[in-house]
Structures are given as structure tokens and as C-alpha cells.
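To begin, one chain is listed below as C-alpha cells, in the form predicted alone.
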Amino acid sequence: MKKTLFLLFVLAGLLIFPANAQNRRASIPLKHGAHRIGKRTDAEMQRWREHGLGQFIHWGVYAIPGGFWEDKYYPGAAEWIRSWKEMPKDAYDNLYKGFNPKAFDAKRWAKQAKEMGAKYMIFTTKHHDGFCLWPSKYTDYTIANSPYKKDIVKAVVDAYNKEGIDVHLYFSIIDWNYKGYRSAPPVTKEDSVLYDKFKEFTRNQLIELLTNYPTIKGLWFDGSWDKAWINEAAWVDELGNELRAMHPGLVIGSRFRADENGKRHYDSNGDLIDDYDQTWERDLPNSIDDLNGSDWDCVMTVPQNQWGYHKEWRGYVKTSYDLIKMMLHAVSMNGNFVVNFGPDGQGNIRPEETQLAAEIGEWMKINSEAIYGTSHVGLKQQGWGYYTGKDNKIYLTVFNRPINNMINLEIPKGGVKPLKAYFLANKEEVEIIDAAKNKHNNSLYNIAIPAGYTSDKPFVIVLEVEQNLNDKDTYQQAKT
């Protein structure tokens, strides 16, 4: 279980959490705001909370043009190419007739994700273009009417489940293919009738996904920012309750719905809507205080902003070092980190992504103990790297090795006492030097990295601790 460095840390006040929603709740009466104050405490949510690392896969017919049309480069995110003025809508809407990904192998994808160390994955059942990768009975615009014909969603769910990886299904509220879809609220009676049909169509497809793939763990929504959808707060709230009743334990992030005042993610009282904060897309918080005490995840692209397959990655492309560092940043603040992959039109994960997955996996095979099931440690952040913790262990993941080979630790008064330290990779013990106390009575320690120790990757030092019962100065420091 993901713990807060066991009870001794709680007693010592070492773990720092900002005031939660219960303390921040305002007095605005809401029918469609948050239905729970604070975090979920059930086993399914705890399982999600402990994942640490996930995989996102964006795949659809947009992988066929791959960011180009008639040799013209599309500078936006590849999955949005249908919205580009240079992309003929009719041409795009007929791409499915050539969608026959003969290289697609869900088992190969799942094995690669397993070797990378992913504990869950998010898969695009349909993006904004409306093309369904499962044979939905509510539209003809599906994989069943492509040359490929077979149910891709089922293949993905089955393959990842077999590898022990939880599956969450991405679903876009936006659907450019469905004639009743509207981004703005309906104005005419005809528009209202059409939008009501779209709402029922959306409901039917979501129920269909939960019915067809009962082993999935959650739904990951996108495209819920349209004013038309925001205005349907009561209806969407009822739909969410229906989906949860169908699938107890279902995990839904904060993108699905708004409250009756149009507030998304956090309602008008400042309370998180649904189960976890989804505002950290391609972004990371500066401190634990930025998170409102909520569960959260960060979904991250490899290039700057390409989710679906683009033939050309321009600009800065993240390295495995970058992604591992971002993962530690997220996990050290009680978040999950999800790396995106965009397979090509044939179903191949591109070589650059395969290499990144392998490099992350090599690191995780040695150091995953510092990731899975760990949580925030309320120690003063140092420039050398990140803290994570579990039970009586603090994991120090070192990215910037100090020139003097001394890892500095400052433990607050009434905190814990280090017992021993060792490298996670080989269990070799390292020296802990007691550097006494500073003027605030905080205990100061140095962990000495042997001068002869070499590593070309970030490395982890494990610090085992116990409650410091001999800290006599704990309550003697005057307040200033």
C-alpha cells in the first residue's frame, strides 16, 4: 500500500500535505459539484495511486497521413490534422477505407510496456475525428468497416491484461463525424434535437465500452471543454453516476464534467470533481502545495506536442534521462507519470519510442522500488535530486551528483533518525555522517558517495530510518 513513510512520519509531522478540500470547502450549495470531499480510499483507487509509471497510446486513422497532406507539413498535433485548412474533410473522412495496419500486434505493444515498467496504460478508443477502434453498433464509422475489420480495442485490452497491466480507455467527447455534435450550445429547436441525439449516442457508446470490456479500470475523457457539453452539467453528472453504478471502482479523472456554474476540474467550492486532477498535461507542479491535496497524473509527449504519429518530430525531443527525471518529479509529489506513444499507420511503434521504452525499462529494472507504491516525503528539497518514501525507507534518487560526493539531508526536529544507507542497485552500504543540528534544531546529515563509485545514469540510495525518540530539542525551539 502506498504509505506516508509509516506512522512515525505522520506523528513527527514530517509529511506535509496542504489543507484538503474538507478544510477549504465554501458554502455554495451545488447539485453537480464534487460528490466526495477528499481522496477516494477504496482499493481500486489505491491501486491506481501506486502505479507510478504508465503508458499512453494515441492511435487512429490520423496515423495514415502522419502530419502531412500532399507533401505539406502540418505543424500541429498530428491527431488534429482534420481541422487543418489544408486537409480536405472528405479525404480525411475516407481514410478509414485504407486503414489496414498489418503490423499491429497488441501483444508486442503490451510486452514492450511491461518491459518499460508501466503499470497501467491509456488507449484511444476514438479521438476527435470520431473513428472508433472497436466495432460500435451505434455508428458505421468504425474499425469493422475498414479493411482491417478486427476489434482493436479488444486486442489491446486482452494483451495488456495478460501482462498484468491495467487498462484505461480514452474517449473523446468531441466527435467531428457525428452530425448532431455541437461545440456551442444549441440555439434552434432543430439543433437541440440533434444535440440530444448526440448525447444519447455518447451515452450508448460509453455503456457499450464498459459492457464489451468489463476488465478496464477507468475512463480517460478528452474534448469536454466545449460550452455545449459544459452546459449539460446535470445530464453529464447523471451519466457519470450511471457509469459508476455499472462498473464499481471505475476511475474517472477531472476532465469529464463541469458543475452547474461551468467550473471544470475543481468545482465552485474548490473541491476536485471526480477522482484525480487532470490539469497537469505536459506539465509538472513546482511544489506539493500546487496540488490541493488531490491525486493527480501527468501525461507527457516525447516531442513537444505530438500525441498521434507524426512523420517528423521537430524541435526538442525528450531523452530517457528527461523522462525518468520527470517521473521522479511526479512520483515525489504523489502523482503518476504517463509516457505517450504514437504508432504509425501500420501499427508500428516508432524506433525512437522503442529505444526510449527500453532505456526507461533498464533503469526501472534496477530502481523501480523507488517508484512503485512510494509517496511524498516532506524533507527540504535539495539540488541533487528527489525523495520518495515507503514504510521505513526513504529513496534518494540522485540526478546531480555533488562535486564533494556528499548528499545533504536536513530532517526537521522531532523527525526520524537514519539507521543505514545503501545503493539500491547493489546493496553496498554508504557512510552516514551526523552533522549535528542547525539553528532551528533540524538534524543535519551527509551521505558520503564513495569517490570510486561511477554511474552514467541516475542512481538511488536507500535510507532506512526509525523515529528519533532521543531528539530532546524537539519542543525547545522558540517560535520566531
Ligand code: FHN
The other form holds:
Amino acid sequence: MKKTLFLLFVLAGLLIFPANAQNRRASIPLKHGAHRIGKRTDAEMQRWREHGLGQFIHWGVYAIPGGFWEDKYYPGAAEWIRSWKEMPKDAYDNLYKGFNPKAFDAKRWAKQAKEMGAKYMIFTTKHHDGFCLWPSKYTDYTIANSPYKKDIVKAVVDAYNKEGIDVHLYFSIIDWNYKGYRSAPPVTKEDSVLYDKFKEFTRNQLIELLTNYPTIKGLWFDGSWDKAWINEAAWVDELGNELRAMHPGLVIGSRFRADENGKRHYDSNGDLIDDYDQTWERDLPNSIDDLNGSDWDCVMTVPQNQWGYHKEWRGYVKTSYDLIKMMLHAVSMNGNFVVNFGPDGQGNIRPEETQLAAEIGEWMKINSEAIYGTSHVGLKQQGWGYYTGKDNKIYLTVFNRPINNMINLEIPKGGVKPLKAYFLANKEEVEIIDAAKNKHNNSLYNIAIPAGYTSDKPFVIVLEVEQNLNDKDTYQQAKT
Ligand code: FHN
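Please give the corresponding structure for the form predicted together with the named molecule, as opposed to the form predicted alone shown earlier.
The complete assembly is shown below, putting the previous chain first.
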């Protein structure tokens, strides 16, 4: 069972990441702070936790200009082009009249995600521009009024669910199209009336999404940083309760709401707001200690900072090697890794992204056992790569093969005893050399990679150990 393995080393007196409670900064009475201290322990959350790899799709009318307006290159993230001074707002707000993505085939996207190894996906129902990819009753600015007409969110949810992939819906609180939306708190009476309308509109849309797409597993909020929204802590908290009551098990990250003191993600006591930490956008923690014992996800772009479709990617574009390495980095610290795709205005996933998905999928076909349902194992990080683990297995994913072909491993005093090691790819056994103990009485081992072994990809060595890492009693102690 994922996220429990560090317990193994509780046995060795080595508690790798501190319980969240220990990291709390203060004890301030809060009405709208975290609703629990520590992680959710229910089955739905456990399912989310075990995904390891996800797919993000940013799609909307911004895919039509694709980062260009009148042949001028927009240097920001393509989905933000409406905010560019060179972009006439009226022209942008009428783009939907030409949105007719003839090549859109949700089944094709879902198949590709499945082949990549994604266990869940996050889909932009509405980005900051306010355009809804579902036929919302509460605005005219929707897919129903485009030439395409059909409900895109439904097509996506159905197709991915058919492939056994969980769907989480991305929803932007910022809505540049809605009249009552504003980023600063309302000042005048008139402003307040309008903002109240916006709040009601937002609530209606969220209820509509949960009603129309009952199989979804979570809501992935964004654009919740405006002071106007932050100031509504009590109202937003109540809305969150309402959504959870409607949809038991719903998974919501830390970007939905702030506490009454305006603290986002972590409340004024340092406790995580809602179910997982959403601060790791295009970023990875240096160490497990940076995570406060929280569940978390890392959402990652393929180029530097493009989520929606941009015709011209400039700068460094990540390779499948980079993305697989980041995935291991995340999973080895109990996070989910989510790779973003930005289909074009016709609904095609660009060839570069298709290629990356295929390469990640090839790797996952052989090595996914080291990803799905695995957790942090609490061993000292070595230069060769990353540890993940579950049951009685520790997976060593090797990115940097040492020139002496020895994979070093240090097991704390009283920790697990290795029994055998083998390549995950072909089960060929490799020698475990007992390299004595260090001055702390920790056991040092070298796993010997045969000199003749070749691989042009990161490879996984499985280390079977004596104890089952999911020991029930230790799991109970581990809940943070
Ligand atoms: O502004 C958005 C951005 O366009 C993109 O959707 C990302 C995805 O995490 N979220 C916001 C920036 O944090």
C-alpha cells in the first residue's frame, strides 16, 4: 500500500518525514482552516495516491490562435493570450464562433493516455478565459454555442472512464468572461451585488459539473489566488462542504480555498487545506522534508511554460528521459506526477507530445511496477537514482550507472534485510555484496550490475526484503 513504506524505517528508529502535526507552526482557533490534521485515510484518496502517473489536458479556444495573433508571437503561456495587450478582447471572446475541432476524438486521446500508463487525467472544463467545454446552463459562453455544439467534457469523461482512467475536472475560479468576476474585493454596493452573482454562478457551475459527470473523482481548482476570492473564506468553505456532501469521496487539492486569515494551501496553523498539496507546479521538492507529510501532485509542462497549444515551442523541450526522471523523483517522495498535453484547435495532440507519450508508455510497460502504488522508502538517496517500494520489494530505478557497476545501498541499523535482487525487465538475478557496516552500524550493500548488461534507458532493480513493507501495525503508526 502506497505511502506507508517509510514506516519500515520507523523500526530502525529513523522516522523519515515528520508527522504533519509536528510541523504545525501555531495553534490558532480557525473556523475555515484545515478540516483534518494529516492525510485522508479513505479508499478514494488511497486510490488517488496510488496513481503515480497522470495526464493533464489544457484545451480551449486559446488553441485556435496557438500563441500567435496576426502573425505576432506571444511569448507567454498560450492559454493566457487573451491578457496580452496586443490581443483585442472582443476578437478573443468571439473565437468560439470558429471553434469546430473536426479532429477531436476523445477515444484516441484516452487510448494514448492509457498507453502512456496514466491512471488518471485532469481536464480543463473552463480556463481563465471562461469558455466552457460543457453546455453550461449558466452562461452562453459555452461549447453549445460554438459550431461544434457537442459536449466535450462528456466525451472526455466517457472515453477515459472506458479506458479505466479516472477523471478529475480542472476548473478556473478566475473567469475573464463573466461580468461579475473581479480580482480585487468589491468596494461599492454595486460591485458587491455583481460579485455575489459571480459566486452564485461559480457554485451553480460546480454543482452542474458534479451532476452532469457523476463518475469524476475530483475537482482540480486553479485561478483561486485573487484577493476577492480569498476574502470569501467562509463562503468557499461552505461550498466545499456542499460539493463533498454531493459527491462522497471527492478529491480536492489545496488550491480551492484560503482560511479566514487569507492563508492558502497551508492554513494559519501550518495544516494542509483540503486533500493534497497543489503547490508543486512545474517544480519538485528537494527532499521529503519539504512536503510536511502531505499528499501532493506535480503538474509538469513539456516545454518551459506552455500548457495550452502554442504553435511555436521555444527553448528547451523536455525529453521522455527528463519526464520519467521527474516522475521517479515525485513518486519516490509520495507524489503523483502529471504530464501536460495541449491539443491544437482541431483537437490533435501534437506529434512531439504523441511521441513522448509513446516513449513514456514503452518504459512503463516494463517498469510500471516500480511506480503504481509505490511509496517513499526512507533510504538515503544515492547518486544513481531513486527508490520506491511496496509489499516486500524495494525498486531501485537507476538513471546514472556508476562506472564501477556497483549500486550502493545503505540500510539503517535494525532495518530490513535484503534477500535477493534482480532486474525488473527480465528477472535476471544480480549479486548483493555485503559491504559491511558503517560507523552508525548501518548496513552497506553493493548491488553488482553485470559489466555486460546494457540499457539505453533507466532500468529497475528489484530488491526483495525480508519484511512486508505494508505491515499493518506499522501502517497504523504511520498515519500523519
Ligand atoms: O494560470 C494557470 C496556467 O495557465 C495553467 O493552467 C496552470 C496549470 O497548473 N495553472 C495556472 C498557473 O498556476
